[in-house]
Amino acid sequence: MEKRLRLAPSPTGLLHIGTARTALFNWLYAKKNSGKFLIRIEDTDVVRSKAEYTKNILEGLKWLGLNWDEEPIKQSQRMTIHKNHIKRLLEIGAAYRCFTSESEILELREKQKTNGLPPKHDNRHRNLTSKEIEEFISQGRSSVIRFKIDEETEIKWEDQIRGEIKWRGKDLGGDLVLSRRALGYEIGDPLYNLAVVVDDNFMNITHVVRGEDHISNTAKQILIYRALDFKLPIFSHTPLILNSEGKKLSKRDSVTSIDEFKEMGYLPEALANYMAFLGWAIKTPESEILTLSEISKIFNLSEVNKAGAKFNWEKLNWINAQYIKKMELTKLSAFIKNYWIDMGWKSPSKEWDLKLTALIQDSMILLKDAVEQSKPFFSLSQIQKDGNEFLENKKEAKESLKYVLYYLKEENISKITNDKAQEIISKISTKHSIKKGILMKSLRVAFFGCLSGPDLIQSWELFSENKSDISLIERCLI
């Protein structure tokens, strides 16, 4: 049988890292087993669901490389079907109308709280007669539809990640609400636990992979599956993503949406690679840098950890840096050029772009690092304290720069190459008995305003092509 898995996000916010990790696990398992990865947009919350969030979720999944195999389904377009299944549950006696008012529920909760009991509906209207129902309706009272849960029943399933899980009916909070309130004999808008069962059955979902916060929902849904005589899928509940303090990752941790990771300069391949190891690890890793295709061949749900997975920024940064180092130069240059354009910077040529990209590639962790590392080549770097002290206190520092200017002007050198730079440095060192180290540090201060920076000779080539090397040296001699 074809394995069919799905992601069922609610479009009530931007694509979250937790949702993306769930999507990834579903995608990996589907690909490993030559199955299908599907999308269902659970947009029945009319107030909070927004089209822009649906767009953001789908675009975020595509950006990560998690393409789906069939047209996404919108749950809101299937509400009539959901209501028909609620009617079926009413007809077979598995569900009933409950007229308990909001004030009565609050009163019940207060009593339970006073007596130290957990919140739980008392199922007071489970056995209403037709006459009692008509009387409530004539009074103008609205009703929800509740699903009957036998307190003595045991619900258990074999979870692919957690092994056998058991729940007792009495621990599920009383009879389950299937629909919102409605007047008369109408059925209100169906709620999550009913809709998800009906839609998973409709989509022929064979495996449900979702977060551990859904475990109690799974127990309730299994009862609905049985009542509707639907075939049960295989369930897997993934660990939560935790922050450094071991708490559930939330908006308070600053960055949680995929858009934010993208804006920070993370590559989709790197983020997907890292997310695969959030809660799962290769038993005998030869490398931690793997494509989604490579990961899908070795991914195993039964190897996913039960415990929460701590988000590790250092590990993500390391993986992102590895992808940047391996990236084809032309592709990386195109990414970097967008940052330069945003800054209003103009480069002299495509060849120059590639040279600068190659110069900073190995020192980049995030794509946005290109801004700070490229800045000296587009705008004047102020001379820092260590640079000033070197020029003023180090004997021969400024003298060496005067000799550099002399050779550049005397020989009318308009473009510095690697060989020409080495030739000038050797001439000055030999003829004027100036140590190469002092000369090169002096040039570094001229170009970057400090004693640190990228490869000096390659940098000099770029400054020369940008027609700025002479003016940068001259400013140190004023």
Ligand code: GLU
Second form
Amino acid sequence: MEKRLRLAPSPTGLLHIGTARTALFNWLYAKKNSGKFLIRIEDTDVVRSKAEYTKNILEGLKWLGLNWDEEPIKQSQRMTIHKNHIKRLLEIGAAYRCFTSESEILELREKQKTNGLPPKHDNRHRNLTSKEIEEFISQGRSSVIRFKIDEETEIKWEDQIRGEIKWRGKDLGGDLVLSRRALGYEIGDPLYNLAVVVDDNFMNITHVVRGEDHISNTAKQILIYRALDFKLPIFSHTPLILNSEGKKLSKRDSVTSIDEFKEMGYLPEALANYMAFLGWAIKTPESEILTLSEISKIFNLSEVNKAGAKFNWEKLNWINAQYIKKMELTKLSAFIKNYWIDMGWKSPSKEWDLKLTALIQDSMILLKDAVEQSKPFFSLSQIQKDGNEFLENKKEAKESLKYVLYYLKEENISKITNDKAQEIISKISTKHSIKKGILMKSLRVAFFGCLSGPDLIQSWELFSENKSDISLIERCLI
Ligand code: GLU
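For comparison with the form predicted on its own, produce the structure of the form predicted together with this ligand.
Let's see the whole complex now, leading with the same chain.
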């Protein structure tokens, strides 16, 4: 039988790393089994759901390479179907109308609190007669529909990640509310646990893979599956993503939405590759740099950890750097160029762009590192303390720069090549007995303002093509 999995995001916020990781595990399992990965937008909360969030979630999934196989379903369009199923549950006696008012519920909670008991509905309207129902309605009381939960029932399922999970009816908080309040004999808007069962059944979902925060919902949903005589899917509950302190990763950890990772300069391939390791690990890794399609071949839900997965920035950065290192130069240059455009930086030629890209490629961790690393080639970098000390205290430092200027001007060199740069350095070193090291460090200070930076000769070539090498050297001699 075809394996059908789904992601069921609520569009009440931007695509979150937790939802994206759940999507990835669903996607990987579907691909591994030549199955289908589907999307259902759970937009029944009209106040919090927004079309822009749906757009953001779908775009984010696409960006990560998690394409879906069928047109996404919108839960809000299936309300009548959900209500029909509630009617059926009423008809077969599995559900009933409950008129307990908000204030009565509050009163019950308070009582339970003072007695140290957990909140639980007392199912007071489970056995109302039709006359009593009529009376409540004529008093203008609103009602919800509650699903009967037998206290004695035991719910058991084989979770693909956690093994056998058992739950008792009496621990589910009393009879379950299936719909919002409505007046008269109306049925109010259906709620999550009912809608999810009806829709997963309709979409022929064979495997439900979702966060561990849904475990108690699964217990409730299994009871609804049983009452409606629907075939049960196989459940898997993924571990939470934790921050470095072992707490659930949240907005306070500064980055949680996929957009933010994108803005920070992570590549989609790298982020997706890393996310696969959030709760799962390759048994015998030859390389951890793998495409999604490669991962899908070796991924197994039964190998996913039960314990929370700590978010490891160092590992993510390392993976991102590996992807940048092996990226095709023209592709990387196009990314970098966008940053330059944003900064208002203009380059002399496409060839120059590629050379500078190649120069910084290996030292980049994030795409946006390109801004810092290419900055000296576009705007004057101030001379730092170490650079200044070197120029002032190192005998022959300034002198060596004077010779560079002299040869550049005397030979009328308008563009330095690698060979020419080597030639000038050797000439100054032999003719004027200045150590090559001193000369090169002095040039580094002139170009970058400090004693560190990328390869000097290649940098010189770029500064020369940018026509800034002479003025950069001259500023050190004033
Ligand atoms: N809309 C639910 C959520 O975003 C879906 C849970 C599920 O997968 O059933 O948490």
